[in-house]
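Only one chain comes next, encoded as structure tokens, the form predicted on its own.
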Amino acid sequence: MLEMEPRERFLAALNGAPVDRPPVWLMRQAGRYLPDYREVRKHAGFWELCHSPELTTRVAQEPLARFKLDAAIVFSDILVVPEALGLGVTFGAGEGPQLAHRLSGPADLAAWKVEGAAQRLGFVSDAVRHLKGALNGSHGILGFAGAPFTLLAYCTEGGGSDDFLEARVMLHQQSALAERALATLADLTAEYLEAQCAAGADTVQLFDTWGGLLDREDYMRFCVPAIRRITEPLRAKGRKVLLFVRGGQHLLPVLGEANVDGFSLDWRVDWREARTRYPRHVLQGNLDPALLLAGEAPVRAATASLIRTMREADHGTRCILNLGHGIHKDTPPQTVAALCDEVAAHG
């Protein structure tokens, strides 16, 4: 097969068409491990960066210029949704996110500023539109959002956590409140993602970063209905929707109920098992991000092995090479280049 252009390759994989090699993009491919991103952050705060289409395009394009990638992901953050609802999200220097207004009871939910929230998120669609213009069709474009439970976890905790105990307690102690909050988050997210698609995103990904904390029963009861409030209207319009659940290998049997086009696989998921269970879905992944800290030789070996698995299990279709989570901030760019070069060598 003749060598394909990056966006052509990415779209073919999304649609199950033959490809010359698997396309590749990487979660957190634009971020703190890159020098130009760090340079931008010397002069712009995080929210200032997110609200500037010129700056978001600059940081989204840096990895495309450095590495043989097939798609860009718009630069933003999953917590733009709680911020648009008036929860007061801040990022302290060297700290994780903090929310000024936690969700702990019905009065807190009633205070959410739902009216006008979608319009307040318009800066992300502007970033997608600006990126699309800058790329001029050269690469695929992904938009994204946090999945409802992951957003709920931050809303109840008021910041980061290892176990998000507050959210997990709420699911059982105040189930009706949790379900209303999840539905509110889902409906806003559906509108938000549709706006990204209308602005030029080729596909969108839901990041359920903390969904893996739940067992199957709770994921089916609380998460799947909320996710379907997002995926059903989007897919009815022909939009492509992908789902990533970190630590969700135990949830693999039920993730098909989420009504998505494909999955980004955690590095602990067995590729062959996922393909056997979901023969018609797009699969992305799923190298361990730690490999990128181990040196070029292990990265190349693992990448080549995964490509062989893709070709054996999938005949190379509906496969997108990625990591099983985001790039760590201390990753040397050289190993990212080695990964992308190894993928390109298998064309």
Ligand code: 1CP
Given for the second form:
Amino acid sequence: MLEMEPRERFLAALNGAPVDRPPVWLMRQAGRYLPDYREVRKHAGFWELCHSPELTTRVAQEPLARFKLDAAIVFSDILVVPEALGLGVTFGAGEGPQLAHRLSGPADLAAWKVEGAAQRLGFVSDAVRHLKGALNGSHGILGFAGAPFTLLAYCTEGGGSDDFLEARVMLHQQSALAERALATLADLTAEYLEAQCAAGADTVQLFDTWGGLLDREDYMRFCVPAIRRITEPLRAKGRKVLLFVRGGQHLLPVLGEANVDGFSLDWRVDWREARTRYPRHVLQGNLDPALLLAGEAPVRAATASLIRTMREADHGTRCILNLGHGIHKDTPPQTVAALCDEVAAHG
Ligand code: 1CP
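Switch from the form predicted on its own to the form predicted in complex with coproporphyrinogen I and print that structure.
Below: every chain and molecule of the assembly, starting with the one above.
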């Protein structure tokens, strides 16, 4: 098959059309492991960066210039949504995020500034539009948002955590409040993702980074209905939605209920098992991000082996090569280059 252009290849894989080889992009491909990103951050705070279309385009384009990638992801963060709701999100130097106003009872939810929140998120669609103009059709573009439970987890905890106990307690102690908060987050996210698509995103990904903390019953009860509030209106408009659930291997049997076009698989999911269960979905993933710290040879071997698996099961279509979670900040750019070169060599 003739060599395809990056965006053409990315769209073909999303639509289940033939591809010369699987397209590749990497979660957190723009970020702290890249020197140019660190340079930008010396001069701009994190929110300042997110609000500047020129800077977000610059950091989103840098990995495209360095590596043979097929798509860009708009530079932003999942916590723009709680920030737009007035929760006061800050990123301290070298620490995780902090939220000034945690959700712990009904009065906190009543104080969320829902009105005008979608408009306050307009800077993210501006970033998509600016990136679209700069790329001029060369690469695919992904928009994204946090999935409702992952956002709820940060809202209740007031920052990062390993187990997000506050949110898991709330689901059972204040179920009605949790459901209302999830629905509020979902409805805002649906509008926000539609705006990203209208601005030029080819697909959007929901990051449920903490969804894997829940068992199947709770995921079905709380997360799936909230995700469907997002995916139903988007898919009715022909938008394509991908869902990433970190640590969600036990949830795989029920994820089909989320009404998405595809799944981004955590590295612990067996590709063949996922494909057998979901023959028609787009599957994306799922190399262990740790491989990128292990050197070029292991990266190339694992990449070649994953492409073989993709081709055996699907002739390679409806498959997007990626990591099973984001690039670690200590990753050497050379191994990222090796990964992308290896994928390109399979054309
Ligand atoms: O410069 C800095 O110090 C900030 C580091 C950073 C970066 C580079 C943060 C703060 N966010 C981002 C960008 C980002 N975040 C992107 C775009 C970059 C790209 O992919 O190329 C994306 C898609 C995200 C998504 C995101 N933010 C997720 C979901 C994906 C995942 O990694 O699981 C999550 C959980 C966040 C929250 C967040 N934002 C930033 C940090 C350090 C964190 C983790 C907080 C924690 O729980 O400790």
